[in-house]
Every structure is written in C-alpha cells, then in structure tokens.
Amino acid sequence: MASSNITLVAGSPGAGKTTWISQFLTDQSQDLFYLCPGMGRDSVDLVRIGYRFPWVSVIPENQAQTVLAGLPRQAQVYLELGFHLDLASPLLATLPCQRVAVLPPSLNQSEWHDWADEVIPGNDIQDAGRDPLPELWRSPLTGQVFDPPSLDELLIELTGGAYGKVMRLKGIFEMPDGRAFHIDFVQGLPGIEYTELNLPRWLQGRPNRFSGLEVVGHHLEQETISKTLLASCLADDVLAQYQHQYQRLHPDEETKEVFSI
C-alpha cells in the first residue's frame, strides 16, 4: 500500500467533493479506486461514479480493508468522506495519504481546515459549518418509476423549504421512458440540475438497478417527504402502459445488466 497514492477528500455538503474527485477519474490507463466510507451500498455518489467511470474500481465498504491492503503499485485511490464522519477516526488517522478539503471560499476556519494538507476552493455555499451538524436523510427508491411532472413539483417544493431547510439534495430517479437521471441541488446555486445517465433504457417491468434520494438539511419532515415521494411514483398498470408505448417507439432497446456493488 505504501507505493499507492491515497487521497482523502472531505468538506461541507455541496462544496463539490465528488466534482473535484471526478476530474482525476478520466485516465483509463491508471489503476483507479473510489470509496465512500460510512454510506454503505446505497450511496448516490458511489453508484454514479460506477456509472460514469466503469473502469474505476468502486470499493464496497465491507471490503475496504482487504482492498486497501492489497492495492497494485502506483494505484490512485480516492476516499470521499461525508460531512458527518469523524475526521479523528482511527482508520483515517492510520492511512498514509494526502488530505484534501473542498470548502466554500467564504469559510475561513473550520475543523476541515485544521485537518487538511490542502484546501481547495469549491462552491461558495452558505451554512457550510458543522455546528449544528445537519441531518442526512436517505430513501432507497430501487424499483420505483416517477411521473415526471409530479417529481418536478415535489423537488421544487422540497428545495424551496416546504418540508424543512434543504442544504443539499442528490438522487438517481427512473423515468417511464426507461431513462435514469441524476438530480442535483445545492443551496445557494441556481436551479436543480438534471443529468441523464448513460444507461440502457429499462422497458421491461420495474427497474432492478439502484435509485435513491439523499437530502441534507435541518428540521426535515422525513415522513412527509417519504409519503410525497411515493405519491409521485407510477402504479404497475400505468407503468406497463408507458413501457408498452416506448417499446413500440424503441424496438431495438434492450434492458441490460449494469453496475452493481
């Protein structure tokens, strides 16, 4: 492991940690590894990295110690640390690594500044500190397909403060035409970003690939958000009608097995 290059990347929610890491994952000639500890299997960032960069080895958390102990020479490893993780964790303290903090330029002093070897200026978001620590709420959505207008309305309400103060929102959502989208919102930045994922259209029943939502904020009405999410999903008969229509429009499309952890 001593000959490998390990970079720990920490910082406030929405500052741009995943974006900063992604610029280093484009070189297919390198042995590249990515790990998002503390998020388990159902991490939006973990899955999206796997979709965008299929040549990157995405490390399952339960295999992290084994993989890190047997890295190939000159491997490049990026560990993205959630804002909720303890920077003084014994595991993090013993890793031979470079520590990078991606932080808003307006945040002049923090625990991340004291921890990092290098501070990278990221998105200039507000309320970027850890006091009080915001909530992290996650909802698995695998198998659910959304009515697009209902989903748009929900996301506008959610990011507008209807169900608590949302600082950060990201998710992967399935649409009735078989496409999947990554949706991203950062408080203080304009709009909600929709990015289509480069995946085969899923037009045969309910999708058996990851989708889910992660929300960071304060005073989140979690039960209400969950109920409103489900109300925006399509019932089996409606989904079947949509898929039948799109199958006729896209007869050559096939559902394929894609990234899994």
Given for the second form:
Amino acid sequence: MASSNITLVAGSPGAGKTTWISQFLTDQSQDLFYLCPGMGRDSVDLVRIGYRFPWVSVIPENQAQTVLAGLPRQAQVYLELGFHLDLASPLLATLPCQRVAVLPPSLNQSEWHDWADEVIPGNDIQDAGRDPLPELWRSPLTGQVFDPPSLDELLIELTGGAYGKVMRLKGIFEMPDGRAFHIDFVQGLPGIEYTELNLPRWLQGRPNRFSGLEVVGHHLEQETISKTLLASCLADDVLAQYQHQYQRLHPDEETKEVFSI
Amino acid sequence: MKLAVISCIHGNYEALNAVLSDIDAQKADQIYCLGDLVGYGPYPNAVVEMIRSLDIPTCQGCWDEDIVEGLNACECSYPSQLAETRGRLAHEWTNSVIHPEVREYLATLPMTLKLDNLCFVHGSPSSQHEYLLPSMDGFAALERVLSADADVLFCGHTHVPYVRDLEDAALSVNVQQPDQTESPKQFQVALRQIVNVGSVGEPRHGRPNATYVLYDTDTAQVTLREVPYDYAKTCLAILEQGLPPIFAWRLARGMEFAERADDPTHVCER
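For comparison with the form predicted on its own, provide the form predicted together with its partner chain.
What follows is the entire complex, opening with the chain shown before.
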C-alpha cells in the first residue's frame, strides 16, 4: 500500500471535488480506484464515476478496508470526502496520503485550509460554512421511473427553495424512454445541469440499476420531498405503455444490465 | 367608453379587491370578466359573490366549467402528472366548499360575450380550454378572431398578458369543383386584434402582481395594468384552508399554481 498514491479530496459542497478528481480518471494505463467514504454502498458520485470511467474500480464503503489493504503497486487512489466527515478522524489521519481541498476561491480561512497539503480553487460559490452543519438527505430510487415534466417541476421547486434551502443537489433519474440522466445543481451556479448517462435504454419493466437523489441544505422538508418525488413517478401501467411505444420506435435496441457494484 | 377587462381570478379575493380599486381609480365605465372565478385559490365563494354583486358581465372559464360539469376533460389539461395531482386536489377542495347558489351561477355563465365589434372569451371562441398563445400560427389566430365575428378578441387563460395585431391578412383560395373550372378567390382582412388580459389571481409573468387590461372603445387604445397586492394574505389563506402549501410558494413567485398544458393549442375533447 505504501507504494500506492492515495489522494484524499475534501471541500465544501459544490466546490467541484468530483470534477477535479475526474480529470485524473481518464488515464486507462493506470490502476485507478475511487472511494466515497461515509456514503454507504451506493452514492450518486460513486455510481456516476463507474458509468463514466468503467476502467476505474469504484469501491463501496463496506469493501474499502479490504481493497485499501491489498492495493496493487502504483495504484492511484482517490478518496472523496463528503463535507459531513470529520477530517480529524483516526482512520483518515493514519492514511499515508496527499490531502487536497477543493474550495471556493473567496474562502481564505477554514478547517480545510488547515488540513490540506494543497488547496485547489474550485467553483466560485458562497461557502455556507459548517455551523450549523448542513443536512444531507439521500433517497435511493432504484426502479422508479419519472414523468419528465413532473421531474422538471419538482427540481425547479426544490432548487428554488420550496422545500427548504438547497445548497447542493445531485441525482440519477430514469426516464420512460429508457434513458437515465445525471442531474446536478449547485447553489450560486446558474441552472440545473442535465447529462445523459451512456447506458443502454431500459425498456423492459422497472430498471434494475441504481438511481437516487442526494440533497444538501438546511431545513429540508424531507417528508414533503419524498411525497412529491413519488407523485412524480410513473405507475406500472403507465410505464408499460411508454415502454411499449418506445420499443416500437427503437425495435433494434436491447436492454442489458451493464454495471453493478 | 373605457372598459376594464379582467380574467382568471381563481379564488384570490385579495387580488380581486386590489384590481377593483385600481379600476375605480382609472375611472373605467364598464368591467368585463373572462371567467375562471374559482379554482386553486382559497376564496371561491367570496370572489363569485363580489362579481355578482357588481353585476359584472362574465364568461365561463374552464375551472368554472369543471365545477359545474365535473372533471371530465381529456388528458390535455395538465402538462405533468404532478400538475394533474395538484389540480385534482384543488378541484376537489373547491368542489367541497362551493355554495350551491354559486355553482348554479357558474352554470349560467355564457361561453362568449359581445359588445359591438368586441368579443370576450375565456380561452378561445372554440373552447374555454384552448390557449391563444402569442406564438400561435397567424392564420389560426386570425381564424379564431373571425369566427367570433369581431375586430378585437379579448381572452385570458394563459395568465400572461399580451396584445397581438393581425394586420394585412390576404387569403387566396382556389376552389375546384367537379366539372367546373378552377375559381380563384381573394380575401382581404382588415386589422384584427387579440388582447390577452392576463390574470388577476394567478399570474404567470414572473411577478406576483395581478394584471388586467383597460380598453378605450373610442381610440382602441389598450393599456396593460399590473397591480401589486398583499399576496402574503392569500398565501396565508391557502395554508389555513389546507390547500397544498406549494400553491402559496408558487403564487408568491408569479409561477402560477401549475404549469401550462404541454400542447397549449390542443382543443380539449370532452
């Protein structure tokens, strides 16, 4: 493990940690590993990195210790640390690693500055600070398929503050035409970014691949968000009707399961 | 004569009061109302009682029709599943609180009203549910005005006010009948106008202010009016009445309670 290069990346929500890491994941000649400690088995970032860079080993939290103990020589490892993790935790303190903080350029003093070996200027957003610590609310949605205009409306309301103050939102959502989209919002940056994921269309029943929503903010009305999410999802019969139509439009496309972690 | 034309009040009594005060200050001689007195907002009965007490000539809007006929529109009415769910909640709430005499009054409202060369409708002369958007094809827009046998067609329903001039319309038609030679016909249509008066109680122009229109029948001058009002009171009433809180959030931002239908030119087939 000592010969591996481990980089811990921390920073405020929306500063651009995943974006910064992504630039190093294009090199297919190396053994690349990506971990998101504290985010459980599935997280939007973990899954999206896996889809975007299939040659990268994305490691679920429950396998982290085993994988870190048996890393191949010269492996490049990136650990993305959520804002909610304690930077002084013993586990992080004992790792032989490079510490990088991706922070808004306007932030000059923070515990990330004290912790990091290197500070990278990220998105020019207002840092909301950690006092009080923002809430992190996650909702796995695997199998749910959304009515697209309902999802648009929900995202406008969510990011506009209808259900609490949202600083950061990211998610993977399934559409009735079988496509899946990554959705990204950072308070202070313009608009909501929609990126189609490079996956086969899922046109046979409910998608058996990860989708979900992660929201960081304050005073989040979690129950209302959950109800509104569900009200935006398609019922079985409606989904079947859509899928039947798209199958007729795309008769040559096959559904296949492409990724699992 | 100075006319004030209002529309789409949607149970927003505060907004209606503010607009009536503004109309009074503008010294309008006559008020016309293009319907949607009820639906979404917290004071459907009070709004109707106010309109009736002032004896304002009023057309029937799509929400008024739904309260009379029940929800029997085709899928066109809502752009999304979410909007439909919320619309149904609003309809059920309105339906449960509406007074019998108010329902009877809504049933008596006509589809169109005429005053000389002016016609007043909620959506279009074809349907309360049809949206006459400013981007609508010019020929189709002209057809709607001509079908109403009017020079100026006043409408609402979109909740965004605009004035559209339809000028210098020339139509050429070739009529071919069996065993007869083709016969060309030319039509020239003088200036026609569509005036959308916006919405009193449920604006969609990005600000919470109520909108309506003043029209001078002598000069044909159209004046779009935007009237601030205490929308926070309406928002509070929405919450107190148990209507979905998201309605209050959207109203305060001029976002309307639900978005416009996906295919706005579609004419509902009941």
